[in-house]
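In structure tokens, the next block holds one chain alone, the form predicted alone.
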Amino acid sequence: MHVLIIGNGISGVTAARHIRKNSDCRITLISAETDAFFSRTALMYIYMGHLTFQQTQPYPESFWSRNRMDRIRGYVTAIHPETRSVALADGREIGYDKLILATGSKPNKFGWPGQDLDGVQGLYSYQDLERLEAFAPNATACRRAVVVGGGLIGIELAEMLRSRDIPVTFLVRESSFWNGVLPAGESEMINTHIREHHIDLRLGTNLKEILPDANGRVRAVVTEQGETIPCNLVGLTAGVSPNIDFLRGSGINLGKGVLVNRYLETNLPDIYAVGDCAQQREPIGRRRPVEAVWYTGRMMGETVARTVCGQRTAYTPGHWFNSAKFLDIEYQTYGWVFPEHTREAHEAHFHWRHPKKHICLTLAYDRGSGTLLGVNTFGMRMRHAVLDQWLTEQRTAEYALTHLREALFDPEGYSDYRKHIQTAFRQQTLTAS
């Protein structure tokens, strides 16, 4: 049996690893990006000088031959399910018995005039990193950059550019940073933190067009508010979407992404989709149908490997979890903590914020039962296993705060804010009653 995997990111490589653990079948990975699997979330640290590209690769070169995984560098242009083959841009045809689509995401573009100029780019692939080095090597070559889009990739790109002293203007269409995800207190804290890092944050500001110079490179952006901002680089970081254009006409059912059932199977036999490109046909609780997240991509890779190896397994991701960094503030989220305008009437929040430092904790819980629904932390490390267990056991918010020490994962020497948090919670509870 030949298993062909298109994409060598976390989803595709995890699938390959777990198939090899349970099968002697032939495995081939195709990627147009790089030969090596690397940590995509570490791209920023290469540009910032903290890591080399080789240091972002978890496996040595010998890993692939030792585990009998063939690699093909190429771009897949079409899939032919009727002949069980894929076509590459260079004319090659590769056959398969089972096919796993793990093609990831691509940066969103919304038809802005000038969005394809030189010096306009996203931050997703290794090629994006190479373009960034070419157009923004230093503050002499790039006198100002404009970053468009207020998500995690946008703030990462802004941090990267500031590490080389390049002035950055950050255009965020929302009235507060990431307020479609974060409750108001957290979002406002991040607004302050961004500006403290000398980033020109423009809230409630939309991009209208990107202007070229005489050589076809970006020279400025124009906002919908009528301002022209000169710049030498524009980072388009207004989210990502599944990389599925090459699948149109293949017979595979598509929505925003590749439509899959709970077993990550498409509508066609022996074709699966995992990671950023997969879209669940039926919702899994309150999760989004497409989840462009490293953790879920890895879980999908493990799950589909079992099915390919004859142990058909449903994708059951469990409680939502994610982590990130907002400049030098670590962020973790467990379960569901929604902003004020999207949470349901039965959901209450307890929010504690340090009076001087950018450290805060938010608990979401049911108003009636007190059952814990989710936890957000900024500047406080928590133990994933403990929070996951509390959510499974439907512990109350009061229980979580009483046993907060069990969940804290901050290293020795960090300040302990438990008493301040517990006192604030008791005061809120008394006020509410």
The other form holds:
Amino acid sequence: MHVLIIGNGISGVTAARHIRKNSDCRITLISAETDAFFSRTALMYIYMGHLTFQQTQPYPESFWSRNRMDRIRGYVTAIHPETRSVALADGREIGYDKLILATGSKPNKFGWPGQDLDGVQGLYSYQDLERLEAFAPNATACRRAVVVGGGLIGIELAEMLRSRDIPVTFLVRESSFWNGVLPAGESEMINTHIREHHIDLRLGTNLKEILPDANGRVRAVVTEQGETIPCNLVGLTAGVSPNIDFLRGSGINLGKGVLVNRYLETNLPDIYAVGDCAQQREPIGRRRPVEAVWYTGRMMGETVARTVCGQRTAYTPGHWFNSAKFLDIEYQTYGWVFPEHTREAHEAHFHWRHPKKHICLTLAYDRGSGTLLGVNTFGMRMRHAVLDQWLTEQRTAEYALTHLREALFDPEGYSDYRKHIQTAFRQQTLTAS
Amino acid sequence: MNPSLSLAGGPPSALNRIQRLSLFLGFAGLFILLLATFGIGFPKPGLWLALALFLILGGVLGYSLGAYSGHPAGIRNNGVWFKSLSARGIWAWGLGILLTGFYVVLYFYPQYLGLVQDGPNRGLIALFDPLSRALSGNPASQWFVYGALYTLAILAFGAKFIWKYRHNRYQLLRTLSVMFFQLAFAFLIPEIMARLNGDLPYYDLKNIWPLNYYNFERYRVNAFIGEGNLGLAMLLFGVASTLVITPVLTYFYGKRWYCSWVCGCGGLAETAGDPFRHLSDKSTFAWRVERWVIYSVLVFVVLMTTAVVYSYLGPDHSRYWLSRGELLVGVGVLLTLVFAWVMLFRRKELQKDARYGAIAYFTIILALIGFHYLSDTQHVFLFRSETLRKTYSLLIGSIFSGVIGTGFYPIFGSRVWCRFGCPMAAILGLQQRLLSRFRITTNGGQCISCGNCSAYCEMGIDVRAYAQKGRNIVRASCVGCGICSAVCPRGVLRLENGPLQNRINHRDMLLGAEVDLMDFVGEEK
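Having looked at the form predicted alone, could you now put up the form predicted in complex with its partner chain?
So here's everything in the complex, that chain up top.
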């Protein structure tokens, strides 16, 4: 049996690894991006000079031959389910018995005038990194950069550019950073921190158009408020969407992404989709139908490997978790904590914030039963296994705070704010009752 | 290797004004030392020495101020791979050659530093005479000069390190600890003890055998015994350090209590060596070499010390409390006990090659001891003990730990000696692997495989390989510096002491989907 995997990101490679664990079949990975698998989340550290590109690769070169995984560098232009083959841009045709689509995402562009000029780019691929290095190598070549879109990639791009002393203007559509996901208190704290890093944060500001110079390079952006901001680089970081254009006309059902059932199967036999490019026909719990997250990509890769190897398995991710780092502030989330405008009536919040430092914690719990729904922490590390267990056991928020010690994962010697947090919680519940 | 992908010019590497001024001050201090080395006499050496040392200290502190002030606290490894000095560029090679040259002169040609046998010192060493006299009452030696500069480096770069990691309390405490132990135990206390009791051997109490491979040589043991209760207490402390204190502390805290909190070699690596920590080799080849070399050094030092002590012990109790026969039997019994315990209780944990290594080495030691009983010469084992001692002192004590270990900081990273050569680290490492509560816990499924932990591990451990599988890191070589945990952007790693049960775990559950999936994976193995 020949399993062909399009995409060598975390989903595709995890699938390949687990197929190899479970079977002896032939495995081929196709990528248009790079020969080796690298950690996409680490791209920023290459530009910042923390890591070399090689250091972002989790497996050494010998890994691929040792595990008998063939790699093809090429761009898939079309797939032909009827002949069970895919066509590459260079004219090659490659056959398969089972096909796994793990093609990831592409940065969103919303039809802004000038969005395809030189010096206008997203930050997703290795090629994006090369472009960034070409257009923004230092503050002399790039006298100002404008980053459009206040999400996880936007703040990373801003941090990257600041590491090379490039002045950054950060246009955020929302009234506060990432408040489509974060509750107000947390979002507010990140706003402050962004400004501490001398990033010119413009909240509630939309991009109207991007202006070219005589050579077709970006010269400035214009905001909807009418302000013109001269710049040499524009980062478009207003989210990503599934990278599936080459599948149109293949007969595979597409929505925003490749439509799959719980078993990550598409409408066509022996074709599966995992990771960023997959879209669940029926959303799982409160998860979004398209999950463009490292961890879910890894889980889907592992799940599809079982199915491909004959042990048909549903994708049943456990409790939601995620993490990020906003400049110097680490963020972890377990379970569900919703911001004000998407929160259901039964979801109550307890929020504690350190009076001076950038440390805070938000607990979401059911107003009636007190059951813990989720936890957000900033500047405070939590133990995944413990929180996962509490969510499974449906512990109350009060239980979680009383046993907070078991869940803390900060390095030894760090200040312990349990007492402050517990006191604040008691005061809040007293006032509420 | 071209670390930068740049097509249109590189990232900024220029130093700011404060940094440039500080570099000037620091080099001015070094220049005074250089002038002294080349024989320029200074009218008031004490004053000039103080000026030179304070200029160097001020230079380092000022440089740190320029580098880290004005930024919020956090991980600042920006440009590490773009700077010539920290990315094996021309400056790195230059510094490496300079340091190596210094060590060669220090160990083999101290006369060029101004050391004069049977007469007043000249040059650099003479410049340090006033400080030495103030502390111990004696003129300086090349070792005093080295000790003073070494301490200065740990203090100055320790301050820089603290500034860099000021948001991290573990790093703060650990660095204050190595600064304290260097200043007090390695530098001041032995000098002051020499003033109070000149006949006691110079003893840095935290320098434990086998790192301190000469601790039980004849002249030292005689001096200890000759100095009554205090000397005897020090001798017993030396034995107890190796046999009792070290194993107990390592059981509770891992080898980090020594290697990154107390030890002088570790102290220098963690402070002055910090800018080079990412240069350690992470390949599995390096790991293989590491295991062979470090345990060979350990065997070497055990044989050498046994031989040296054997050579001055008498056949009976007339000269020392211990006879040569008892010594050999004692060493044999101790090693056999350790060996038997490992084989009985930790067999499954050892990888195959480590087990073979253990068997081979213990066989050699026992065979050599047996050989002695069967032979009737003045030789111990196969060699003259003095030859063994001299070879060890030259190859391991000087060339490995000094010239290569520190001289090559800018090329091979800061822990070459600790990783490949230190017999103390070898003993502590074996114990850390087999009998200790210490581990680095991996936080469930939060790893994003970015590679920061592996890159900044000074011991060359591929931390990510464990973290991305959700496995705890239990490795003999880990010195517990905590930098992997500090640079992790997702809060995945934590240094912990905990129960031995489930220390080496496989928490696959959180990596993948639900528990039932993982039951399946469990069955696969």
